[in-house]
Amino acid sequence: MPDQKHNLVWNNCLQIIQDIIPPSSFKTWFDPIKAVKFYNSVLTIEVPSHFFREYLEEHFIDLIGKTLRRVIGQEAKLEYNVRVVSNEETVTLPQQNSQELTNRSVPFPNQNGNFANPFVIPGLQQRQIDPQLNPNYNFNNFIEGECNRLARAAGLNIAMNPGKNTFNPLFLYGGSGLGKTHLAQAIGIDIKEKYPEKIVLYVSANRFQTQFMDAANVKNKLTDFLHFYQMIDVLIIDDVHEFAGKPGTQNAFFHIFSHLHNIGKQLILTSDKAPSEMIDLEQRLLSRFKWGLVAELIPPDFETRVSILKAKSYNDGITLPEDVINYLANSITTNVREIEGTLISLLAQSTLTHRKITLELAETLTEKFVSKNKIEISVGKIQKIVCDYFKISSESFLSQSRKREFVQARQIAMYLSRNLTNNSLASIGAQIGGRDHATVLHAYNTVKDLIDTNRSFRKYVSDIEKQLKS
């Protein structure tokens, strides 16, 4: 007799759903569904059409998700087959979150109970602090690769023991769209799941700055502002480079940072630059940013881009052809956000125009969203073209020789690497003969000055840059 466990599980779900929704809705939207498989906590059901599936997702997604977790457990997942004439496609229900992320209510220190929470609209009596976390930015949705392995491993370690580890603060930096915000929030979400009693707060530097300005303009409110942030167990500040040139905000954050660090609370910071490359920030802040771990996120390599495309398309309910995945992974090389945006556009085009996802469709769409001139430029590629241009060997280029032509070539390569790649100064130096970040910064400033004052030198740099972009 064939295994009927899938029917048993689905029937148990239907009994719960039937008691919640009107009989007419149940008859229309749940009677036609058939359970077809149950394995490893994943229930597969069959629905009659794409429209039927979309209606379920729009109107009953929360109910189905909660019912599944009640019947199967928190690890429950749902997949369903959509039958269209003779073709069958397997799609996946959107991400189901196991619990709502909330912080416990906390007592405020003022005797009169009017302590100002900067995340609450004035006049509303509310003492619970919203963690401001996006449940979709979790570790399950964060694809690991060489580009982020160190940072991700540190994040998992922090989540096990927040504030009591060697990675405090954790300073994540890298170019736009490489996953800094996602990883920072994933750590916060993991901490909330492991330690529900801890107060976790994510806030952008821009919002922190706005709150500080509001507090500074009202008598005694600044003290409330500082007290509020000093109560947080895990503070995540996104884009701290935006504090540059704002001494008042930097001073307030310095005191908050110092207090939280001194009492063993966890700090997680993100920036588009490494601390050593940030300008217009106080040295006392920059030195504290380096107390824990400074981890760089770099553009994903080809294998990681393939993994991202497969994971994102699966979560969106689509299995992409292998040739389409490889084409997209080769065409979109700059950051994760652009990969996701192109994939969303591809799925939208397919759905709205009822076209099958093919390599031809992917090529047509990618030409519109990704510049044909957007060619991946690496430090290694810059090094090769510079060596070819000046007719010097790679060995001489990477050597410790101080001959003028070798030094000049290295400095131009460092200058272009900083301008045309997302690598940090330290990473550039490591790839160009093991130099340190100070050497790279000196080279950058030297070349910049020579471009402004030396016509021949300006032509060298311009010629090489054109070759890199051709």
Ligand code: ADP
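The term rigid core refers to the most C-alpha atoms you can superpose between the two forms while keeping them within 1.5 Å. Residue numbers count along the first chain shown, from 1. Please read all numbers here as calculations on a predicted model, not as lab measurements. Compared with the form predicted together with the ligand:
When two forms of a protein are overlaid on their rigid core, residues whose CA moves 2 Å or more are considered shifted, and residue 172 is not one of them between the two forms.
Residue displacement note: residue 382 has its CA displaced by at least 2 Å between the two forms (rigid core superposed). Once both forms are overlaid on the rigid core, the distance between the two CA positions of residue 396 between the two forms is 2 angstroms or more.
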Given for the second form:
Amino acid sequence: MPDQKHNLVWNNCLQIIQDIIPPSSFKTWFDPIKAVKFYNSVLTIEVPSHFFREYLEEHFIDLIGKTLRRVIGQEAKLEYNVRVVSNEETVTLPQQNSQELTNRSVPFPNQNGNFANPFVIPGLQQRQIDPQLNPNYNFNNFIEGECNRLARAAGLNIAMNPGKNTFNPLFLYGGSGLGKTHLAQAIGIDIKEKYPEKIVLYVSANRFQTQFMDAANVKNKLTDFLHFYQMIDVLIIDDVHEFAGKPGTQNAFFHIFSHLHNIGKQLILTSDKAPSEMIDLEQRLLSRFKWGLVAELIPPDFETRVSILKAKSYNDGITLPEDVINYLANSITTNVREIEGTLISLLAQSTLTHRKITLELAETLTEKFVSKNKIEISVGKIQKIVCDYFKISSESFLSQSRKREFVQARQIAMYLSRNLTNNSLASIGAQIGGRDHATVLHAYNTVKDLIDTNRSFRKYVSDIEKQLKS
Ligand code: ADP
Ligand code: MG
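Let's see the other form, the form predicted together with the ligand, since the form predicted alone is already up.
What follows is the entire complex, opening with the chain shown before.
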């Protein structure tokens, strides 16, 4: 009999609540609740997540309190069971009783310092969180180009109105050295300047993962971990592709993400892949990544490379000769980190050997430091070699013609581009005659199958690959 008592009590409450709040809220916030126990005027309900409990407390606690007293009497009390379930661990978060329910302050990490949070500066009157931002990564020195125009504009827009814009989350993706970290940090810095009171936090996905693992098996620590992240106004997580294959971390992040997004806080995420290309990541996370703006950073074009070289050398107090700039911009095409690296070696060489920076010095250096081991394979280079190999013109290659030999050449180029470059499927498609990402994926799978089943085909691909790498 006692089994049914809690259901009876809770159903009576639900009938009252249902008449008061809109059906959609009722469905979202009351349907998922299960009554689990009723004893000594204490009703225990189970809610699906920690975030859910907080939401209930923030929005419905008066209503629930009044209703309970009406159904049970003045002595009524409420207890929660919050269950956070993940593949790595199951944690029942601490219960709370009805006296505590009236206290609606945002739960902060333990003030007694049990949780040594690495981001909290100790000894300050009011707790402050070190945003972990690098002042060298700001908007002033982030050069605008076609390659980053959309992402940069979105970033500036977010900084004006963090959380209250259509770019939430902002998901930045692209190959390495293309400015994801720089841009994400620049947004954080701009927000801190405009809104010093906002709590901004930059954290790498790896660090987040380590913190989570440290906290995961200790009950109070996990609560503190979740609370800590849930009070952030602007959360920047770098390299979220690192969450792949880590279901527990993904689950914790999911709850934090949902909570922050729901209350209008800003999320900025970076990744080396587009959401549609990420594997081993939960669907519910991937779909949320696409709620705001997904923006790709691509390798800079010639003009932008020139601007970057000029800006960076200017910052170092030198003016590079035009021919040196042109030479460098022509020979280093892969990413901005590479451009920076070469420039630094050039400056070092010229200072150490007391030589002027000339085209000759630049040539020797790039040969030494870039060409031999570093020049990466680009989609353009793959296209050229494939066209030469099959003796077809690049117009035919890029055309819409469905002639078999053209289709095959394009498919091989797409396959190799996916294997040998950092470009996303979408960007490969865009560079090979404006095809979409599904076409590239299809080409990739076709070529993969043919390599396994067709010997002459296998030879084409390996010949071309050899030429590319030589
Ligand atoms: P990612 O995170 O995409 O791997 P980073 O943000 O670390 O790349 O960028 C690599 C280097 O290139 C950094 O030193 C950064 O300052 C510089 N950089 C990237 N993009 C730009 C840009 N548009 N303007 C100026 N510097 C840039
Ligand atoms: Mg980075």
